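Consider the single chain below, provided in structure tokens and representing the form predicted alone.
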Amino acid sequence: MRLIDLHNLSQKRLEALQSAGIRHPEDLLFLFPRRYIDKSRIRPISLLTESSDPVTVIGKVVSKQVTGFKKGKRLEVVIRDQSGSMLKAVFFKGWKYFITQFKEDEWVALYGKAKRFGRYMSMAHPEVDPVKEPSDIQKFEQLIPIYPGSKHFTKAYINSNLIKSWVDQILGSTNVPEFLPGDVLSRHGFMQRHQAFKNIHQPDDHSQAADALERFKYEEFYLFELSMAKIKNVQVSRSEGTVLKPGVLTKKFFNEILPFKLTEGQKHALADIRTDLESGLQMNRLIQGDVGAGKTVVAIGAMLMAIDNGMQAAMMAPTEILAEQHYQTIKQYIEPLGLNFRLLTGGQKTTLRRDILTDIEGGSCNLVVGTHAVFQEKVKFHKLGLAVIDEQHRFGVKQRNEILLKGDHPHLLVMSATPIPRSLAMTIYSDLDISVIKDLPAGRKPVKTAVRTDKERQAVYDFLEQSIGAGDQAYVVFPLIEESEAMDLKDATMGFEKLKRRFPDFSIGLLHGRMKPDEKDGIMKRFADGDTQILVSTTVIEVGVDVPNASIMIIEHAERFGLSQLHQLRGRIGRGSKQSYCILMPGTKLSKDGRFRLKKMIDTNDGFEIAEADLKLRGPGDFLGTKQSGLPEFKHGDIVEDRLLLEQAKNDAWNLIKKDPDLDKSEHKELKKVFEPYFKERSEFFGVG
């Protein structure tokens, strides 16, 4: 069947369907109802009571009249049922159309919410169905699907009833083939695909529709996870990576130079990395660890293994500030090893940049740290063995694969201080092996978090004054840069001026995202050097430099921040041995979600627990924050609500790819037909051609 075979399909309607992305009959089958109307609850008018649940009444039209004036004009229709009681239906908008739907002494069915007005029970704008007689109720025994609309549909006069008639026509003339493997159907008790479409569009009850929807959610997850498994399989097959083993430099770093003992989490992560690097296959690993968990030390160990084997290493950070911090950290650790390591950023002078690029291409540079510019095409490596990407949670599969193809297939280590909930890890990070560092380095004390109201501000400022007088430093974080009339939020610039007046003897800096990079760098450097005692900032410090002496953070309008964002901000303090304090100062009006976020921050310092709670509150799109996040789009499945289904789909898909990598077996013929175009359409997302 073709789309043009649908009845009542004008050229205008065909164009409207195409504009809405519907080009084939099956596309229309995937336009699932947004809700269902249950007209089977038929009630006598005499027994009606006011209720929030709609009901159906069947009666004979007694009278109809148009009453009121101008904008107050309305149609009133009175019906009487077999109980002898009467009900009034009232129509305000479109009454000229509705008046044609009623003829005196004819039976009609009205569906809506009943309310009492005066001596009549009444329904405002009920749905109207003609019936031949009171016993003509068969049409109300099935749920009625209500389909989503669009601006394209409205202009072409495509309503829910018309869509239903098209879907019924397609289901009656098309046999939709099954493509899920038989063992999957039987293991999970899924219905056949054609039956699932019927049960979504023509259900007898809500449970039928729910079971069908679960099958389609699984189907979405299954195709996606097949793709991720295929990518991983391709990486393994193409990645006869260089074998890297710890040598003199690595051993000297851990045995002689490192001034502290590794945590158990760091040891496990390094063991995972070593296994990968010695396997002869290209490493593709994510190290997850909370802020301050010691991921950088693990990355240094991995990079030294590459250098020990005559290869180069590179580390990319998302900002110049963070790249500079990594460079300085790495410098203090590996300078005694006599290596040539360079910093590459966009703000460097041409002569210096040319000198660095020459070093990298010639091979005399062992290790380079920088921003995303490190992996641009014009940067030529002599022999890149390992690439490390920090704070990479905003990039997707495509960007990771581009780096894996850089040079002679270097090993890849990705680090994230944003704890990723399991449901997200099963999607955007399915192609990565994951190591988690949960413990903090010895000597670190958990940050104490408290909520204080505006009435307690004086006591907060007294505490701040006392702490800074004792040599501490502090952040004061605001959600906006400048005052907004639309939102009653304290802003950073006004807060900066007030704090300068309140603390005239202290050095106070202001930092926000609208400043030029070199200006931001200068402000952060003065704070890091201890020249600035209080830094007033927006969330630009969420991923920022390490200032161990900063032990206090005040977050204004804390309820306006996401949970993970609050946790990231709090991670800027508690980097030294001092006890640190995070003070959350909310506005006067707190929503239920706002109260929940603040309580969660007080209750736990566990980033993974916070991330799970935040994901449930905000959903995956808002949690990751940007379109470049690498988050797949699922029409029907929700990776939070349907996590168990996602896990089942992942296990099934990955097991299948192990057994039949190219889906060449005869029993996977239909699956291959569906999967290949699915994978091709998303090739840019997956980073494969």
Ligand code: ADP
Second form
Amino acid sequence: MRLIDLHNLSQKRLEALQSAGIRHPEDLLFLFPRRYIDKSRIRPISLLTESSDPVTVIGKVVSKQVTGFKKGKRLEVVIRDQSGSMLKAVFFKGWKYFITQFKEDEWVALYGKAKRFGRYMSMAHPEVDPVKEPSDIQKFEQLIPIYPGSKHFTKAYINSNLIKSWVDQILGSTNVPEFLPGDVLSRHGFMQRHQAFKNIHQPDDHSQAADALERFKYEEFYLFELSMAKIKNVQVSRSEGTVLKPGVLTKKFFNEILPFKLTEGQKHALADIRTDLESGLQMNRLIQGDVGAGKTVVAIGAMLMAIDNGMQAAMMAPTEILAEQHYQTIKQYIEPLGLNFRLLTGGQKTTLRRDILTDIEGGSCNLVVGTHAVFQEKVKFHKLGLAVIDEQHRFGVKQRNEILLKGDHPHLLVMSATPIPRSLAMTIYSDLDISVIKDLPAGRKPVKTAVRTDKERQAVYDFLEQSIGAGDQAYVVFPLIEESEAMDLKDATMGFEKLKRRFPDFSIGLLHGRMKPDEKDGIMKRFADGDTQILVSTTVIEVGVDVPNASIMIIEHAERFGLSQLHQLRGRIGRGSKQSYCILMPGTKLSKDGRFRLKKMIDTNDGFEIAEADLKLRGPGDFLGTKQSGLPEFKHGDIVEDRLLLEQAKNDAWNLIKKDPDLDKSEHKELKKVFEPYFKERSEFFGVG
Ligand code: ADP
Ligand code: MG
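Let's see the other form, the form predicted together with ligand ADP, since the form predicted alone is already up.
What follows is the entire complex, opening with the chain shown before.
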């Protein structure tokens, strides 16, 4: 069957369907009802009471008339049912149409909310169904699906009833083939695909529809997980990795240079990395650890293992400031080892850049740290052994694969401070192996967090004055929201001027995203060196910046930040051994969500707890940045709510790919048909295959 075989399909309607993304009959089957109406509660008018639940009444039309003037103009229809009582239906809009729906002395069914209005029980804008006689109620026994509307539909007069009739036509004239393997169906007790569509569109009761929906959620997760399994398989099978063993440099770094003891979490992560690098297969590992967990030294350790084996290492950070900071850290640790390391960012002068590129290509540069600039085509490595991507959620999956093409199957380490729940991470980043660093370096005091209003500003400033007098440093952060960048910039600039007036004796810096990289670096460096005491900033400091002496953070308009962002910001302080303070200063109006976020920040320092709350609040797409994470927008399933189902789908899918990697077995024929186009689309996105 094709779309054009649908009845009542004008050219205009066909175009409307196409504009709404419906190109095949199956697309229409996937237009699931928004809700269902139950017209089976048929009541005698004499027993009606006012209630918020709609009911059905069936009566004979006694009279119909248009009354009232101008805005009050309306159609009033009176019906009388077998109980002898009367009910008035009132239509304020579309009465020219509705008047044709009623014929005196004929039976009609009305569905709506009953209200007493003067003498009569009445219904405003009930749904009208003609009936032959009062016992003609068969059609009310089924739930009635209500389909989502769209502007395309309205223009072409496509209403819910028409969609229903199309769907019924499709389900009646085609048999939708099953593609899930039989053992999957029986293990989960899923109904056949055709039946599932029937139960979604023509359910006898709500639970039937819910069971069918469960199947479609699973199906969606299953295809996704098959593609993840496949991508991993593609990568593993094409990628014997170079065996890298820790040598002199690595040992010297950990035993002689590093000024502190590794935490247990850091040790575990490094052990995982070492196992990967010695395995002969390409490493593809995610290190998850809260802000301040110490991921950088783990990355440096890994990079040294590559350099120990005569190979180059690269590390990418999402911002120039962060890249610069990593560069400084690396300098501190790697200079004593006599290695050649370079910083590569977008803002560098052409001659310098050329010099750096030559160094990288010639192989004299052992390690390069940089921004997105590293991914560029012009950057060619002599022998890239390992790539690290910091704050990986800021990069696309595509970039992850781009960097892999810069070497002969280099090992990949990605790092993230977005501590999403482990089960969830395993499912959505299922093409990566994961190490979690749970603990923070010893001696850290948890940051104390408080909310202060504008009225308390004096007290806040007094506290700031005291602390800075005692040698502390502080951040004052203003939000930066893209749409109103100019205005927010004004906020930060004005805040900066105000603070300068209030604290004439302190040295205060201003940092924002519109500055030139050199300028930013200079300001950041002065703050890191302790020359600046207060750093006023937009959120450019959000990611990764490390100044252990900074122990105070004031966040202005704190209600405008997302939870994870607040947590990231707060992670900039509490990095030394001093007690740190985070003061959240909301603007005047606080939404319910806004209040919840601030409270959560006071209640806990646990990144996992905060992430989970944020995930609930914002939904997965927004939380992870759907496009960034490579996570598709699931149409039916919700990766948080339906986590269990997702996990089951993952296990099933991965087992299948292990057993039948190319889906060549005859029992997977239908699955292969569905999966191939799906995978093609995804793998293009991932840049593999
Ligand atoms: P993140 O995981 O957020 O990237 P960093 O790598 O920036 O954290 O580390 C935060 C701070 O903790 C840095 O100043 C770093 O030198 C320090 N640090 C890292 N590991 C340890 C440790 N085991 N003991 C003490 N300090 C550490
Ligand atoms: Mg970091």
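Residue numbers count along the first chain shown, from 1. None of these values were measured; they are calculated from a predicted model. If you superpose the two forms and keep the largest set of C-alpha atoms that fall within 1.5 Å, you have the rigid core.
Engineer: Does Arg560 show a Cα shift reaching 2 Å between these two forms after rigid-core superposition?
Structural biologist: The answer is yes; the displacement is at least 2 Å.
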